Amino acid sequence: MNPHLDSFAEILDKAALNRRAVPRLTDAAALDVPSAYEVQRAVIERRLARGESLIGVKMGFTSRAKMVQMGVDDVIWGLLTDAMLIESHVDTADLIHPRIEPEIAFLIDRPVRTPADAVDAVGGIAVGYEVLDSRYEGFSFTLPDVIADNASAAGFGLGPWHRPRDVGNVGMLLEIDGRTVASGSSAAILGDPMRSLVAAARLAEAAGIELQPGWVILAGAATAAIPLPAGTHVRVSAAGLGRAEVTTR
């Protein structure tokens, strides 16, 4: 790997481990999208070397408004490891400036080698949440910056799995301590979260990664991300899919 790009990966990895924000990479040097994905993979390789395992993919920029804001016309992705899976609690002191957003999640039950395989490979659907934590100062980044930073992935949690069904327009709520802080529809995710799943398969194929049975695909957010304070209880619910909950410390 290009030593310059590897040094960027080292910066981002240490930022996460030390819970200390760093300046944007693009403030110091030019970084294009393909190189940013190389940095992302190098960051993930460091996590795998510490004993973590890949268990899925998260999608980003799945709303038209976010694409326009970032000046892009396609989604981005990041990789999920088992260390990112949240069971019931998350310690916000382990994060720099955490945020949370409601998600639709897909469970893969057979290998996905091409986008054409994606829809039939779904074994389950669940409501979930993603905890975001950009490693950059002020939660400010360009497109290459956020890609290099694994699309701001920090953690995720899931509600109960359900048999595959239409989730093209499912109402979703995000509540903190019983108060609704965000609401939306799964239709905000590329018009239908299933399109995001197919896009994940497309990006995986281009990257030479095969989506594996047991992997989770986070399709994208139904609302804007909300700051995640310590000492609260968060509940994400989706019509017909139940809820996912997490308590912060």
Ligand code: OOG
Second form
Amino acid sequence: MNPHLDSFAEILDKAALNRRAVPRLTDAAALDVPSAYEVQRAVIERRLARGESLIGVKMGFTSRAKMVQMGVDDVIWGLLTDAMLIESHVDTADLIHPRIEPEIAFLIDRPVRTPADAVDAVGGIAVGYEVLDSRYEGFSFTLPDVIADNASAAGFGLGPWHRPRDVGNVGMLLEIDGRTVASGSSAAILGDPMRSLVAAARLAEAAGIELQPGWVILAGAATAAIPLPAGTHVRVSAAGLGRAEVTTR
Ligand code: OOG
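Provide the structure of the form predicted in complex with this ligand, given the form predicted on its own shown above.
Expanding to the full complex; the earlier chain stays at the top.
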């Protein structure tokens, strides 16, 4: 790999480990989208070298609300490792400036080699949440910056799995300490979260990655992301899918 790109991966990996935000990579150097994905892979390779394993992918900017919030206009993806899975607590001291958003999640139960395999490979659907933590100062980035930073992925949690069903237009809520802080419809996710799954399969095929049985695909948020303070209780829910909850400290 181009040593220049590897040094970018080192900067982002260190930023996450040290919980210290860094300036945007594109402030100092030109970075195009393919190179940004190379940086993302190198960031993930560092995590895998520390013993983590891949357990899925997350889609980003699949809704207008997110594109407008972050000022970008293309669908992207990031990779999820087992260390990112949150059971019931998240320690905000481990993060820089975390945000949370509600998600629809798909469980893959057979290998997805092409986008045509994607829909039939779904073994379960759940509501979940994603904790985002940009490694950039001010949570501010261009499209290549955020791709390099693994699409701001920091953690995620899931509600109970349900049998595959139509989730094209279900109401979704994000509550913090009992107050509704964001709400929307899953239809905000590319018109139907299933389209986000197909987009994930397309990106996977292009990247030469096979979506594996047991992997989770986060389809992207239906709402803007909300800052996640310490000492709160967060609940996300989606009609017909129940809920997922997390406490922060
Ligand atoms: C990038 C990740 C966007 C989504 O659901 O659209 C994303 C960010 O906003 O920090 O995960």
